[in-house]
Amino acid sequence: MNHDNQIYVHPAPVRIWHWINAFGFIILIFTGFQIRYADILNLLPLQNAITVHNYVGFAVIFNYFLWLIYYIGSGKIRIYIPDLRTFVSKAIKQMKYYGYGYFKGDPNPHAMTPENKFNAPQQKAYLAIMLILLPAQMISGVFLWKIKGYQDYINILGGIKVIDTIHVLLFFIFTSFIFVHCYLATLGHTPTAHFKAMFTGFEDHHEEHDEEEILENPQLN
């Protein structure tokens, strides 16, 4: 395979983690809907849905800690941290691109590299998801899995209704995120370019980056 016009952005551990997480999320969403709306849906028996939901939930938790160890241990966690000095201007530029620039054929203002993988809005969103929302979802899920065993902690946090509300609210947030994430993934050089990259590790590399982006990221030169 010829990779002359491509750049290796997604290492194998990241790709493996990504797809385990993606399929885990999808299974959790379907079983979560079955559990929440058992009187309406009939995707599978309720007890089976609960069992699958619990097993997959723990698999996603284990996968999360593999992600955390890998990114902190390798120092790659910094790609999630936005530069506050340039965040606002970059975020505005990126949102303009998503809003109408892409449809006009404008180049993506963000130049993806292994050290600069995410654009400004992605950094903020993924940082919140990976370090706040996902841990909150996992903790609330574990509490709901064994309510009596964690009763003291549940009471400290406001009771079972509070925990359940947090878990369900985050469930809907993550469900919405899946759709938004898949849509934005189609806004590459071709509609399938970013999807292919998460299998091969290679992203298409293009030269049409503006002067400001090149100056801020010398590795592009």
Contents of the next structure:
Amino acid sequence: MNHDNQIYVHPAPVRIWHWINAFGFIILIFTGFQIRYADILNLLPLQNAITVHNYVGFAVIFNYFLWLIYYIGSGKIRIYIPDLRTFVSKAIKQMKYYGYGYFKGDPNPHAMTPENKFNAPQQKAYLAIMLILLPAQMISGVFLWKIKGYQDYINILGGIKVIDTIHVLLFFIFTSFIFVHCYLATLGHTPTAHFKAMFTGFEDHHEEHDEEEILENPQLN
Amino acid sequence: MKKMTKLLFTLGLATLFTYTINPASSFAIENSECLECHSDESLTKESTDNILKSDITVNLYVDEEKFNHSVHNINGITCVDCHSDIEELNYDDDLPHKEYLESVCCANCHEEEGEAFKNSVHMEILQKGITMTCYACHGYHYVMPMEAALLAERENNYCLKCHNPYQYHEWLPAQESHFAFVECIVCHAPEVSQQIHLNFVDLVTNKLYQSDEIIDILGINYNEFMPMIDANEDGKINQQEFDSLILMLRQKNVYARFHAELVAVLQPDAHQVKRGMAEKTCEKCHMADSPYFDAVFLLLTHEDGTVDHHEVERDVLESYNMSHFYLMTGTRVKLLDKIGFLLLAGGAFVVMAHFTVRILTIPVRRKRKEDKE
Ligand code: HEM
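I would like to compare: after the form predicted alone, may I see the structure of the form predicted together with protoporphyrin IX containing FE?
Up next: the whole complex, starting with the chain shown before.
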């Protein structure tokens, strides 16, 4: 494969982490839904749903620590930390692009490089998810898994129902996020460019094809 | 109450019956007569253990104080009602009664329980040569009123004396939670009906409140409780009324939460523990309309041991007042479902809206590109 016109944005550990996480999330969302709505959904007996949910939950937690160690170890965690001086104006610019400029065909104000992979709103969303929401989801999940064992902490936080509320609200936020996340991933140079990049690691650097061409001639894709 | 009258009636008949054949027994022997000797803590007798076949010393002391609090004494059952082969005390002898007394048959009075017990696995073991008496579980002199007993007391006093439940329930997740919130026989004697019992707990110290403390704090009598709480007079405490109860306590500087547990109703069926019949279907309980949570009661225990059951509407279990009791699917907070729906719908809306505009504006972008070229 010729990578002349491409840049290497997703190193292998990140790609592996990403797909394990994505797969894990889908299973967690599905089994979590079964657990909470056994009266609506009936695809899996409750007992199996709980067992699967717990195992996959721990796999996702383990995977999370791989991510954390990789990013901190390699110092790459910086790409998640916004530069506070320029952050707000950049974020507004990026939102404007998605909501307006994109439709007109303006170029993306954010040029992707390995050191500067995320645009401003992405940076904010991922930072919140990876350093606050996901850990909160993991901790509340572990508490729900051994209620008696973590009784003292649970009582301090206000009881099992409070823990469950955190777990469930985050579940809805994650599920909603995943919709939007998958859709935004189609807004690359071509609708599948970002998806391919997460497999190969390489993102196109120049505009090879336009989205319109693709929509008209799918074989180019 | 019906049950009691029936029992007392049977008792009455029994006394009448013995009276006609043995007039002497009408001079009832007072407990105090027996206790003259049997309140001596050092009174013992040598005997042989019939399982280990070794010599043992049997303590013949009866704790009067504890006996007086027992359900039997409260209900007027005396020593000789149980030790019914003592018809008179003959003080001419050293020992005023026979040396070997017959063993007491609890089922003489508790016929239905005796009948139900016959069908249980604990009676089955008779074939193996093990006799299980009623008092292996209940004890005899100090049987306490059970109606308001906490689940932990019920389990510790009964099943946990002989069984370690952690050996048998590997398939059950969150075992500790189940054993702490579901009485063993709710699963093991599935014919028995069950109730949710609510008790007041201090939010700060995590200690249970005694009923009389709550009544004192509210500054009322037991029989004023319901009229005060039940604003709409339907005989049930609903969510609103429950909230106002909590508010009332808060105004008296009491921060209460509630401890909920799933216990069996006191009935003879409780004894029908059978092999392989236990409830294993999670969805029986973990289901929004599960019948296991239909009967919810707030219990208040009077000093004399009688218990008031105040019915509470099931919705209360789904509220944050019951923040320490949660069953997946079963008692989920419905408000969260609505918030969740909005979040998901919001995400879907953003995607659909953007996609629509994206399709509609294709010509704009194409034109712009052509212009550029
Ligand atoms: C990270 C993504 C996760 C999602 C989207 C998710 C989602 C859910 C959902 C929707 C429920 C049902 C809640 C209810 O019935 O009210 C649930 C329950 C549960 N989750 Fe998760 N979960 C995740 C991670 C975890 C993790 C990491 C664990 C840790 C082992 C975990 C453990 C549990 C347990 C034990 C329950 C059942 C207890 C209960 O419902 O009260 N979850 N989860």
